[in-house]
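We begin with a single chain expressed as structure tokens, specifically the form predicted alone.
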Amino acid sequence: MSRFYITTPIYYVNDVPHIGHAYTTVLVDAFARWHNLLGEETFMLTGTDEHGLKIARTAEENGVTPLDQADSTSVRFRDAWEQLGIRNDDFIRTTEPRHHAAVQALMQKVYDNGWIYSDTYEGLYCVSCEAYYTEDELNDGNCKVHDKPAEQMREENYFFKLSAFADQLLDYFENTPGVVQPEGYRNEVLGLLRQELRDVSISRSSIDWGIPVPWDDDHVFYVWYDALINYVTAVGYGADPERFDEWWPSVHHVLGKDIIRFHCVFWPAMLLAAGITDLPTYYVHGWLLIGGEKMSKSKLNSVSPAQLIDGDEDQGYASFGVDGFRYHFLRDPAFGPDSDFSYESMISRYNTDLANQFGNLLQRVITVTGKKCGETSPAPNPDASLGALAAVAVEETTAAWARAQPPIALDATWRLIRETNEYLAANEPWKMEPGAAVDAVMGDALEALRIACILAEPAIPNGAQTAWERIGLPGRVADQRIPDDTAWGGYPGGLTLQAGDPLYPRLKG
């Protein structure tokens, strides 16, 4: 069996979860699920960043110890996401043994190996970014990112001589198509690498929290060499070598744009001079914009994802419920460039496609059967013309998805429903007498509502649930197979409907 391994990037313990951060962790929710689809073994990992000065600030500021500032944000992180229905495999915390363990082994192959010397830095620093730039890489001394004046720093760091495997690095990205996507991101990464690499300050001497130097007890690691190294952790870097062996080559790293620089020029350098080839995939998104600005709690345009799931009065924003939050993120966004949320945009995709759409093809499915096909389901034709649509729908959702393009994949799933809603219109069961001709016009509904169901899981979980099992289908929805499972002809008539309330009603804008 084939693996398949993905991340989200570890959030920050200095803030608490927002909708951006929710759309990253939906994402690569999704991405798994649609490869747990396909068969393959899949592992999802998730987690905090628990370390550096940002971290210390924001716990001296609240009065708390640094590990109290990380144990209460982190378990916000983790009800966010079970709030959300996110399947994740591991949630790592980078204050955890088990990882300070696989930095100090990893870091300690990288020194052992030569790539490590000792050196004094100074430079402009952007604690909020945790990282040094230069005066260009500044807007009149302020981050780009977040807009703060850089700090002055200067102190005695080890440095990692990244300038070594800037020609190792070109010739990989140059030459593995589909390394990076969208590809606009990896001509991004062979920019970054075809202007001078520096080599790069991997400890601080003048902070104590974070993991220690196993070869100079006075430095720690960088919170960003610490962070990156998460993703070997969780499977078994340092102590379990089989594990890793088995996982790590299918890795897919899914993170923002803003962090590319560390994950696709530092993070393969960092595993190469460590001695590991296998280097990661990478699936990289715009920004999520509020009124046209990156989300941040210093500008107060930060939504969480509890307000959005459950409603709150107090902002005017309605109950989505987990699938209107997980399909709208998915569905609208395009994957790639910056993205402006918009709640009326979320309210017109949520009536139109999983109220007006999935919901009611659901309805209408379930009540014209149970007035006119009698107590059973009836079966499709093998030779129905929604065969021939449901087949495209297959082909084109599973081709989007393995471009990493849920909004694509998922367009090719609702074009599906649209099309058997049109199906019914067409035919009008309801104005039907009972008999073979209502029969086969239900069963081949349901067969398509049958395959829009699997397609349409790692979207909607919930309600892909609900509906194959109103239906009539047993089991999970989760457990089928692409694409044996999706082949017309799977639904096997005489199963007893299930009537309810509506799966999706209708939200006031």
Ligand code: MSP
Second form
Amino acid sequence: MSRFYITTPIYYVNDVPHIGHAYTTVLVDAFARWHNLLGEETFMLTGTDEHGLKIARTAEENGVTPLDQADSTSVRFRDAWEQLGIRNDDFIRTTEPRHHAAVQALMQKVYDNGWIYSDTYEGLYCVSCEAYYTEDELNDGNCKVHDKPAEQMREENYFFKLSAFADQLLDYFENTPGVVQPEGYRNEVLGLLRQELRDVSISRSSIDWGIPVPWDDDHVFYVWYDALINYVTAVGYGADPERFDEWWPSVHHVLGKDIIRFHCVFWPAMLLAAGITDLPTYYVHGWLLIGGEKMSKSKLNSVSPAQLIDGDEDQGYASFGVDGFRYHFLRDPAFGPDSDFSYESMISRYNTDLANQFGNLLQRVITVTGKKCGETSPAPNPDASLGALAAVAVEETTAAWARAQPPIALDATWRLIRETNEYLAANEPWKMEPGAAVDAVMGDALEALRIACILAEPAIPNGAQTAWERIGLPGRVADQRIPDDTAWGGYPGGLTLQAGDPLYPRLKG
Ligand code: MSP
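Compare with the form predicted alone: the form predicted together with the named molecule:
Zooming out: every chain and molecule, the one shown earlier first.
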């Protein structure tokens, strides 16, 4: 069976979860669910990044130890993902012993292979990025991401011979189709690789909140190298070689565009240096902005997932529920470019696609079948016109997920839902007398809805399951398989339908 391993970046514990983090996590969860529907064995990883100067300083400001800071914030990420229906298979914290061991094992290997040396480093450091920059990478001395002054730092450091891997990396990114999606970001990576690659500092002696360098106790690893290694820790690097070999070759990293250099330049070089030759595939998304600015606690412009899922009277936010939240963030922001969060678009997306289309289709199908088709439901026709439309929806939805384009995939899925509503509007089964004609219309509509439930499951897992049960189907929609179970004709008929409250009540704009 083929495998699919997918990761979120691990989140810093100086900030609490906001909708920017949730955006990434929902994307990853939806990709994992989709691949699961394809019958692949999937493994989804998320977690928290807990070392480094930024966390140490935040803890100091809050008057707690760095570990207390990490403990209390990590749990908030865990809870936020649970609330969002995220089905992660593991949640890694970089302060865990298993990670400590993997970092030391991997770095020792890189050291033993001769790719690490010691030198003095002096430069301009942005604490928020945990990265050194040159003057021309800054804006008047300010970091371009955080708009804060970079600080002059001087340290005795260990260095990684990044420069030695330039050709191998260029070859990988030039010659591996689909290695970075969308394609524009692959060009960005190629641009980074074509510049002169300078060796990078991988340890710090000025702080102790980190994982000790095994060959020199005065140093801890620089937080970014510690962090990136989480991706191998979680699949057993150093601890369970068999498991590592099973999962690692299928790794897909999902990340925001801000951390491309770390993931697509430093990380694969480090893997090669450790003797790991299977390199990752990347899905890169843009930033979610609020009023044109990147969200952050310090700018006080962040919105928490719970404020939109449960609603927030003070802010005037309606409650979108888990599906409403997930659906908006998967369907609206184009995958790749930046996009501004718009509450108005979220409301209108919910009302058109969830309330008026999916919810309404379910309601109509159940009401009309109950009134016109007797005790149990009718079966579909083998050669229905809706069957051809469903086949197109399956094909287009599948193709778009394969290109890592959730908005396009969901557009294709919702076309089938709209077409089924239009089919009902055109045939007006509610005006027909009970008999074969109305049974034919409703059997086809039930079948189209069954297929739509499967295709929509990665975006709206709760509503898809509820609809599945209300049209009388047994088991879990998430256990269906594409394309076998999305072939026309799978709805058996003869089932008992269950009426219920509207699945997605309309929200006031
Ligand atoms: N800890 C590092 C990642 C280490 S991975 C080995 C880090 N953490 S972070 O919490 O600052 O951001 C992690 C990710 O959260 C970003 O790459 C991005 O995927 C997501 N986002 C954080 N803010 C975001 C937005 N405003 N918009 C979209 N995604 C955002 O970087």
